[in-house]
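The chain below stands alone, shown as structure tokens; this is the form predicted alone.
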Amino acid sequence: MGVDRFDGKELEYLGRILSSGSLAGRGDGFVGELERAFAEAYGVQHAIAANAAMSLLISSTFAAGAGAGDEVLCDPIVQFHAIGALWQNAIPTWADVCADTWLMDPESARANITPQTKAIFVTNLWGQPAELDALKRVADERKVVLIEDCAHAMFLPYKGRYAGTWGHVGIFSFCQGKHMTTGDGGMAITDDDELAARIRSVTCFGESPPHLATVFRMTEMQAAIGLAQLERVKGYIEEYQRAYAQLSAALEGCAWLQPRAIREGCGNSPYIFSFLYRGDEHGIDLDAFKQALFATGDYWNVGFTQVPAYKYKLFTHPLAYQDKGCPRHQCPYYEGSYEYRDGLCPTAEAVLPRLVNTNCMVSEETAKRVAEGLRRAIETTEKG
């Protein structure tokens, strides 16, 4: 990473819950002051904190109202929706994207909406915002629950507001990799009272549960580092920013590589740097440029999943439920008819084996090494 991570007050944070002698999560401990300091940071009613991101996917998915016979819209870049929606019976479906972004396309979610659609998942994917107005007024319209993945997208504007805010819960995640980390842990929020009791009651129970319920309680160790995180988090981010733009220079003057587009009204939370490769339609050899990429001997993906998510074998084989047909098939519940078949998001199929990316949470000093690789390896594959 581009800056110390531990090196504000964690350890002070560590050693009070330690002499307190109480580890479990509690309202009146750290878990209760990181969820007041996370809600008053995104300006809203409720935070809800548990120990992973994944965890409060499959409890939103049960507060939108989605369970058996119900539809819940994924994006087909990423599958962690899509597993949450399993988690509760639910059956996974897919808006594609769009060409330039490899964000959600409100018009591809208004036209995969169905009477059985209880909630939209739409990612901020790799630190840039879809378009949360568009999609949050698809939403309204369909009287159906927006939920927001902001894995990748902390403290991220759009048009105004934070990324989190616009629909009505928004996920953040801190496993290692995340602008700010607990180690693994997540949190929700939400300005929606109902919404907020649902997923809290589900996400932790206590003697006896009011619904199906876990216990997906964030400890008060991983609390106390998520304060400490949160007070420096901006400035992680903005260190990220100086490193995307070093790598976004990199580009410049390459017709057969194509930059990922930031919209007006769009910010960047940098998380993973992306572009695709558009060198076949340039006479450029894929595999000369992957050797001369991967020669610079620093991290580069080439093709990310290759697929979308609904072709994974988990999802186009009943592999949830013990192998029995659940959700998708032979659900008595089920009134409608859903294909994982090619051609579902032909824009989420043309991009995937095109994408190239690499980590931008680096520092300025790192990014700008990885920049001189990147331009080398353009060099070299130009000149065959």
Given for the second form:
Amino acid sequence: MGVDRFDGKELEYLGRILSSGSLAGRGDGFVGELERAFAEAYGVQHAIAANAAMSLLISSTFAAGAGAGDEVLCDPIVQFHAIGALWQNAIPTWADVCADTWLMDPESARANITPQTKAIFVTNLWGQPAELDALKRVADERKVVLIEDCAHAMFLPYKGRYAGTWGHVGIFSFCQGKHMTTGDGGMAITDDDELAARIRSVTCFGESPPHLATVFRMTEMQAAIGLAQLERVKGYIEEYQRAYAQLSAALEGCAWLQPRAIREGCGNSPYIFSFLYRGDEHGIDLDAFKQALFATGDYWNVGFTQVPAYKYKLFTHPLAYQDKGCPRHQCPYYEGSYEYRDGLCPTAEAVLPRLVNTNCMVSEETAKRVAEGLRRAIETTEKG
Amino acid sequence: MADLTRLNQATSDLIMDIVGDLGTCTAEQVQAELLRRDGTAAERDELVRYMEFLRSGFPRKLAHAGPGRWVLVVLA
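Instead of the form predicted alone shown above, give the structure for the form predicted together with its partner chain, please.
First the chain shown before, then all remaining chains and molecules of the complex.
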């Protein structure tokens, strides 16, 4: 299982909150302290805490100026930021991914920006960074906001800086199972004063909101645990890197399983260990491999979501607003003509059903055992 | 009787049919329905592990639907 995740100052900080008698998030309490510590750790001007990263995807879509009739460019492997776009009545559009990393392809992003595009959401998927410098250039050239989804990317280096600081906004998740956790929770970072103010204004309001806002406020309890976790998270990541190395070694010499590429200048904050099944090119049966993985007793996922996000009904059908057709199907404000169709992102469509994933946020000892199971599964499958 | 000790089509179909009929549901509801429909007394952990593998299915697959809840997704 994972490393000793709650052996820091969590209880001490929680005790202080209960003694204070005030549990709601406060700027002069643990929420403010966590925001300042997070901003300092990332070397940015602003950090805005919320009850969930999902909330911040919604808030940052608004902050980027995206609303009815606007497009938000998403990558198709995960759905969260596209759902955030729907919450602002904006239309998710899609850029393809690279065949070796499964991260957003900057050239596909460039090709899919239209006059309606207000923002690009790029996911630093499963602990590896996209080509953030290239994507930032695309965003700047086309005057759109680049928002990095860093839910899987705590303290993830990319060409000398952390992921989350290349885009105009970086959004981190603290839900259970992330590098650091507060149960649920999230943080947005930015150096842009106006974007920070707009995110904050819709993430939590007092009495009379300037825009349509809600209460996505983080509680003091979440922030207290977050602060204790932040003090230790780099140690967790080092352990997960050792676990990742163990799992990677199990793929060595296997011609029909393609490891995920880590390109030059890219760090790795392991979140999910992922590789690609190419057995059909070598006479190796996928069902036999699945059976062998099942027999290991460990958890493996084959095919992830199976299809890109744009093939899910939430996006293909007018379901988002009570079947009324918003935002994509009958929007009177939309002047574009974006077509959801098969083959929209051919690399994502080809890669997704072949992805083989397992959790790598585990101790090195656990990873050794899982890696042994993977070796056995490979051997069993090859023997037929 | 369903066999949860290895992946097999009959068991996978049965569990996905059950989740499809129940709508959004818990593993405990699936466990009870397996017993009622098939006479299979499944251990909860064994069932959940099997259901996790059914997230790899196509064109039908199981998906998480919030804490402790499951849903059937039909992709084709």
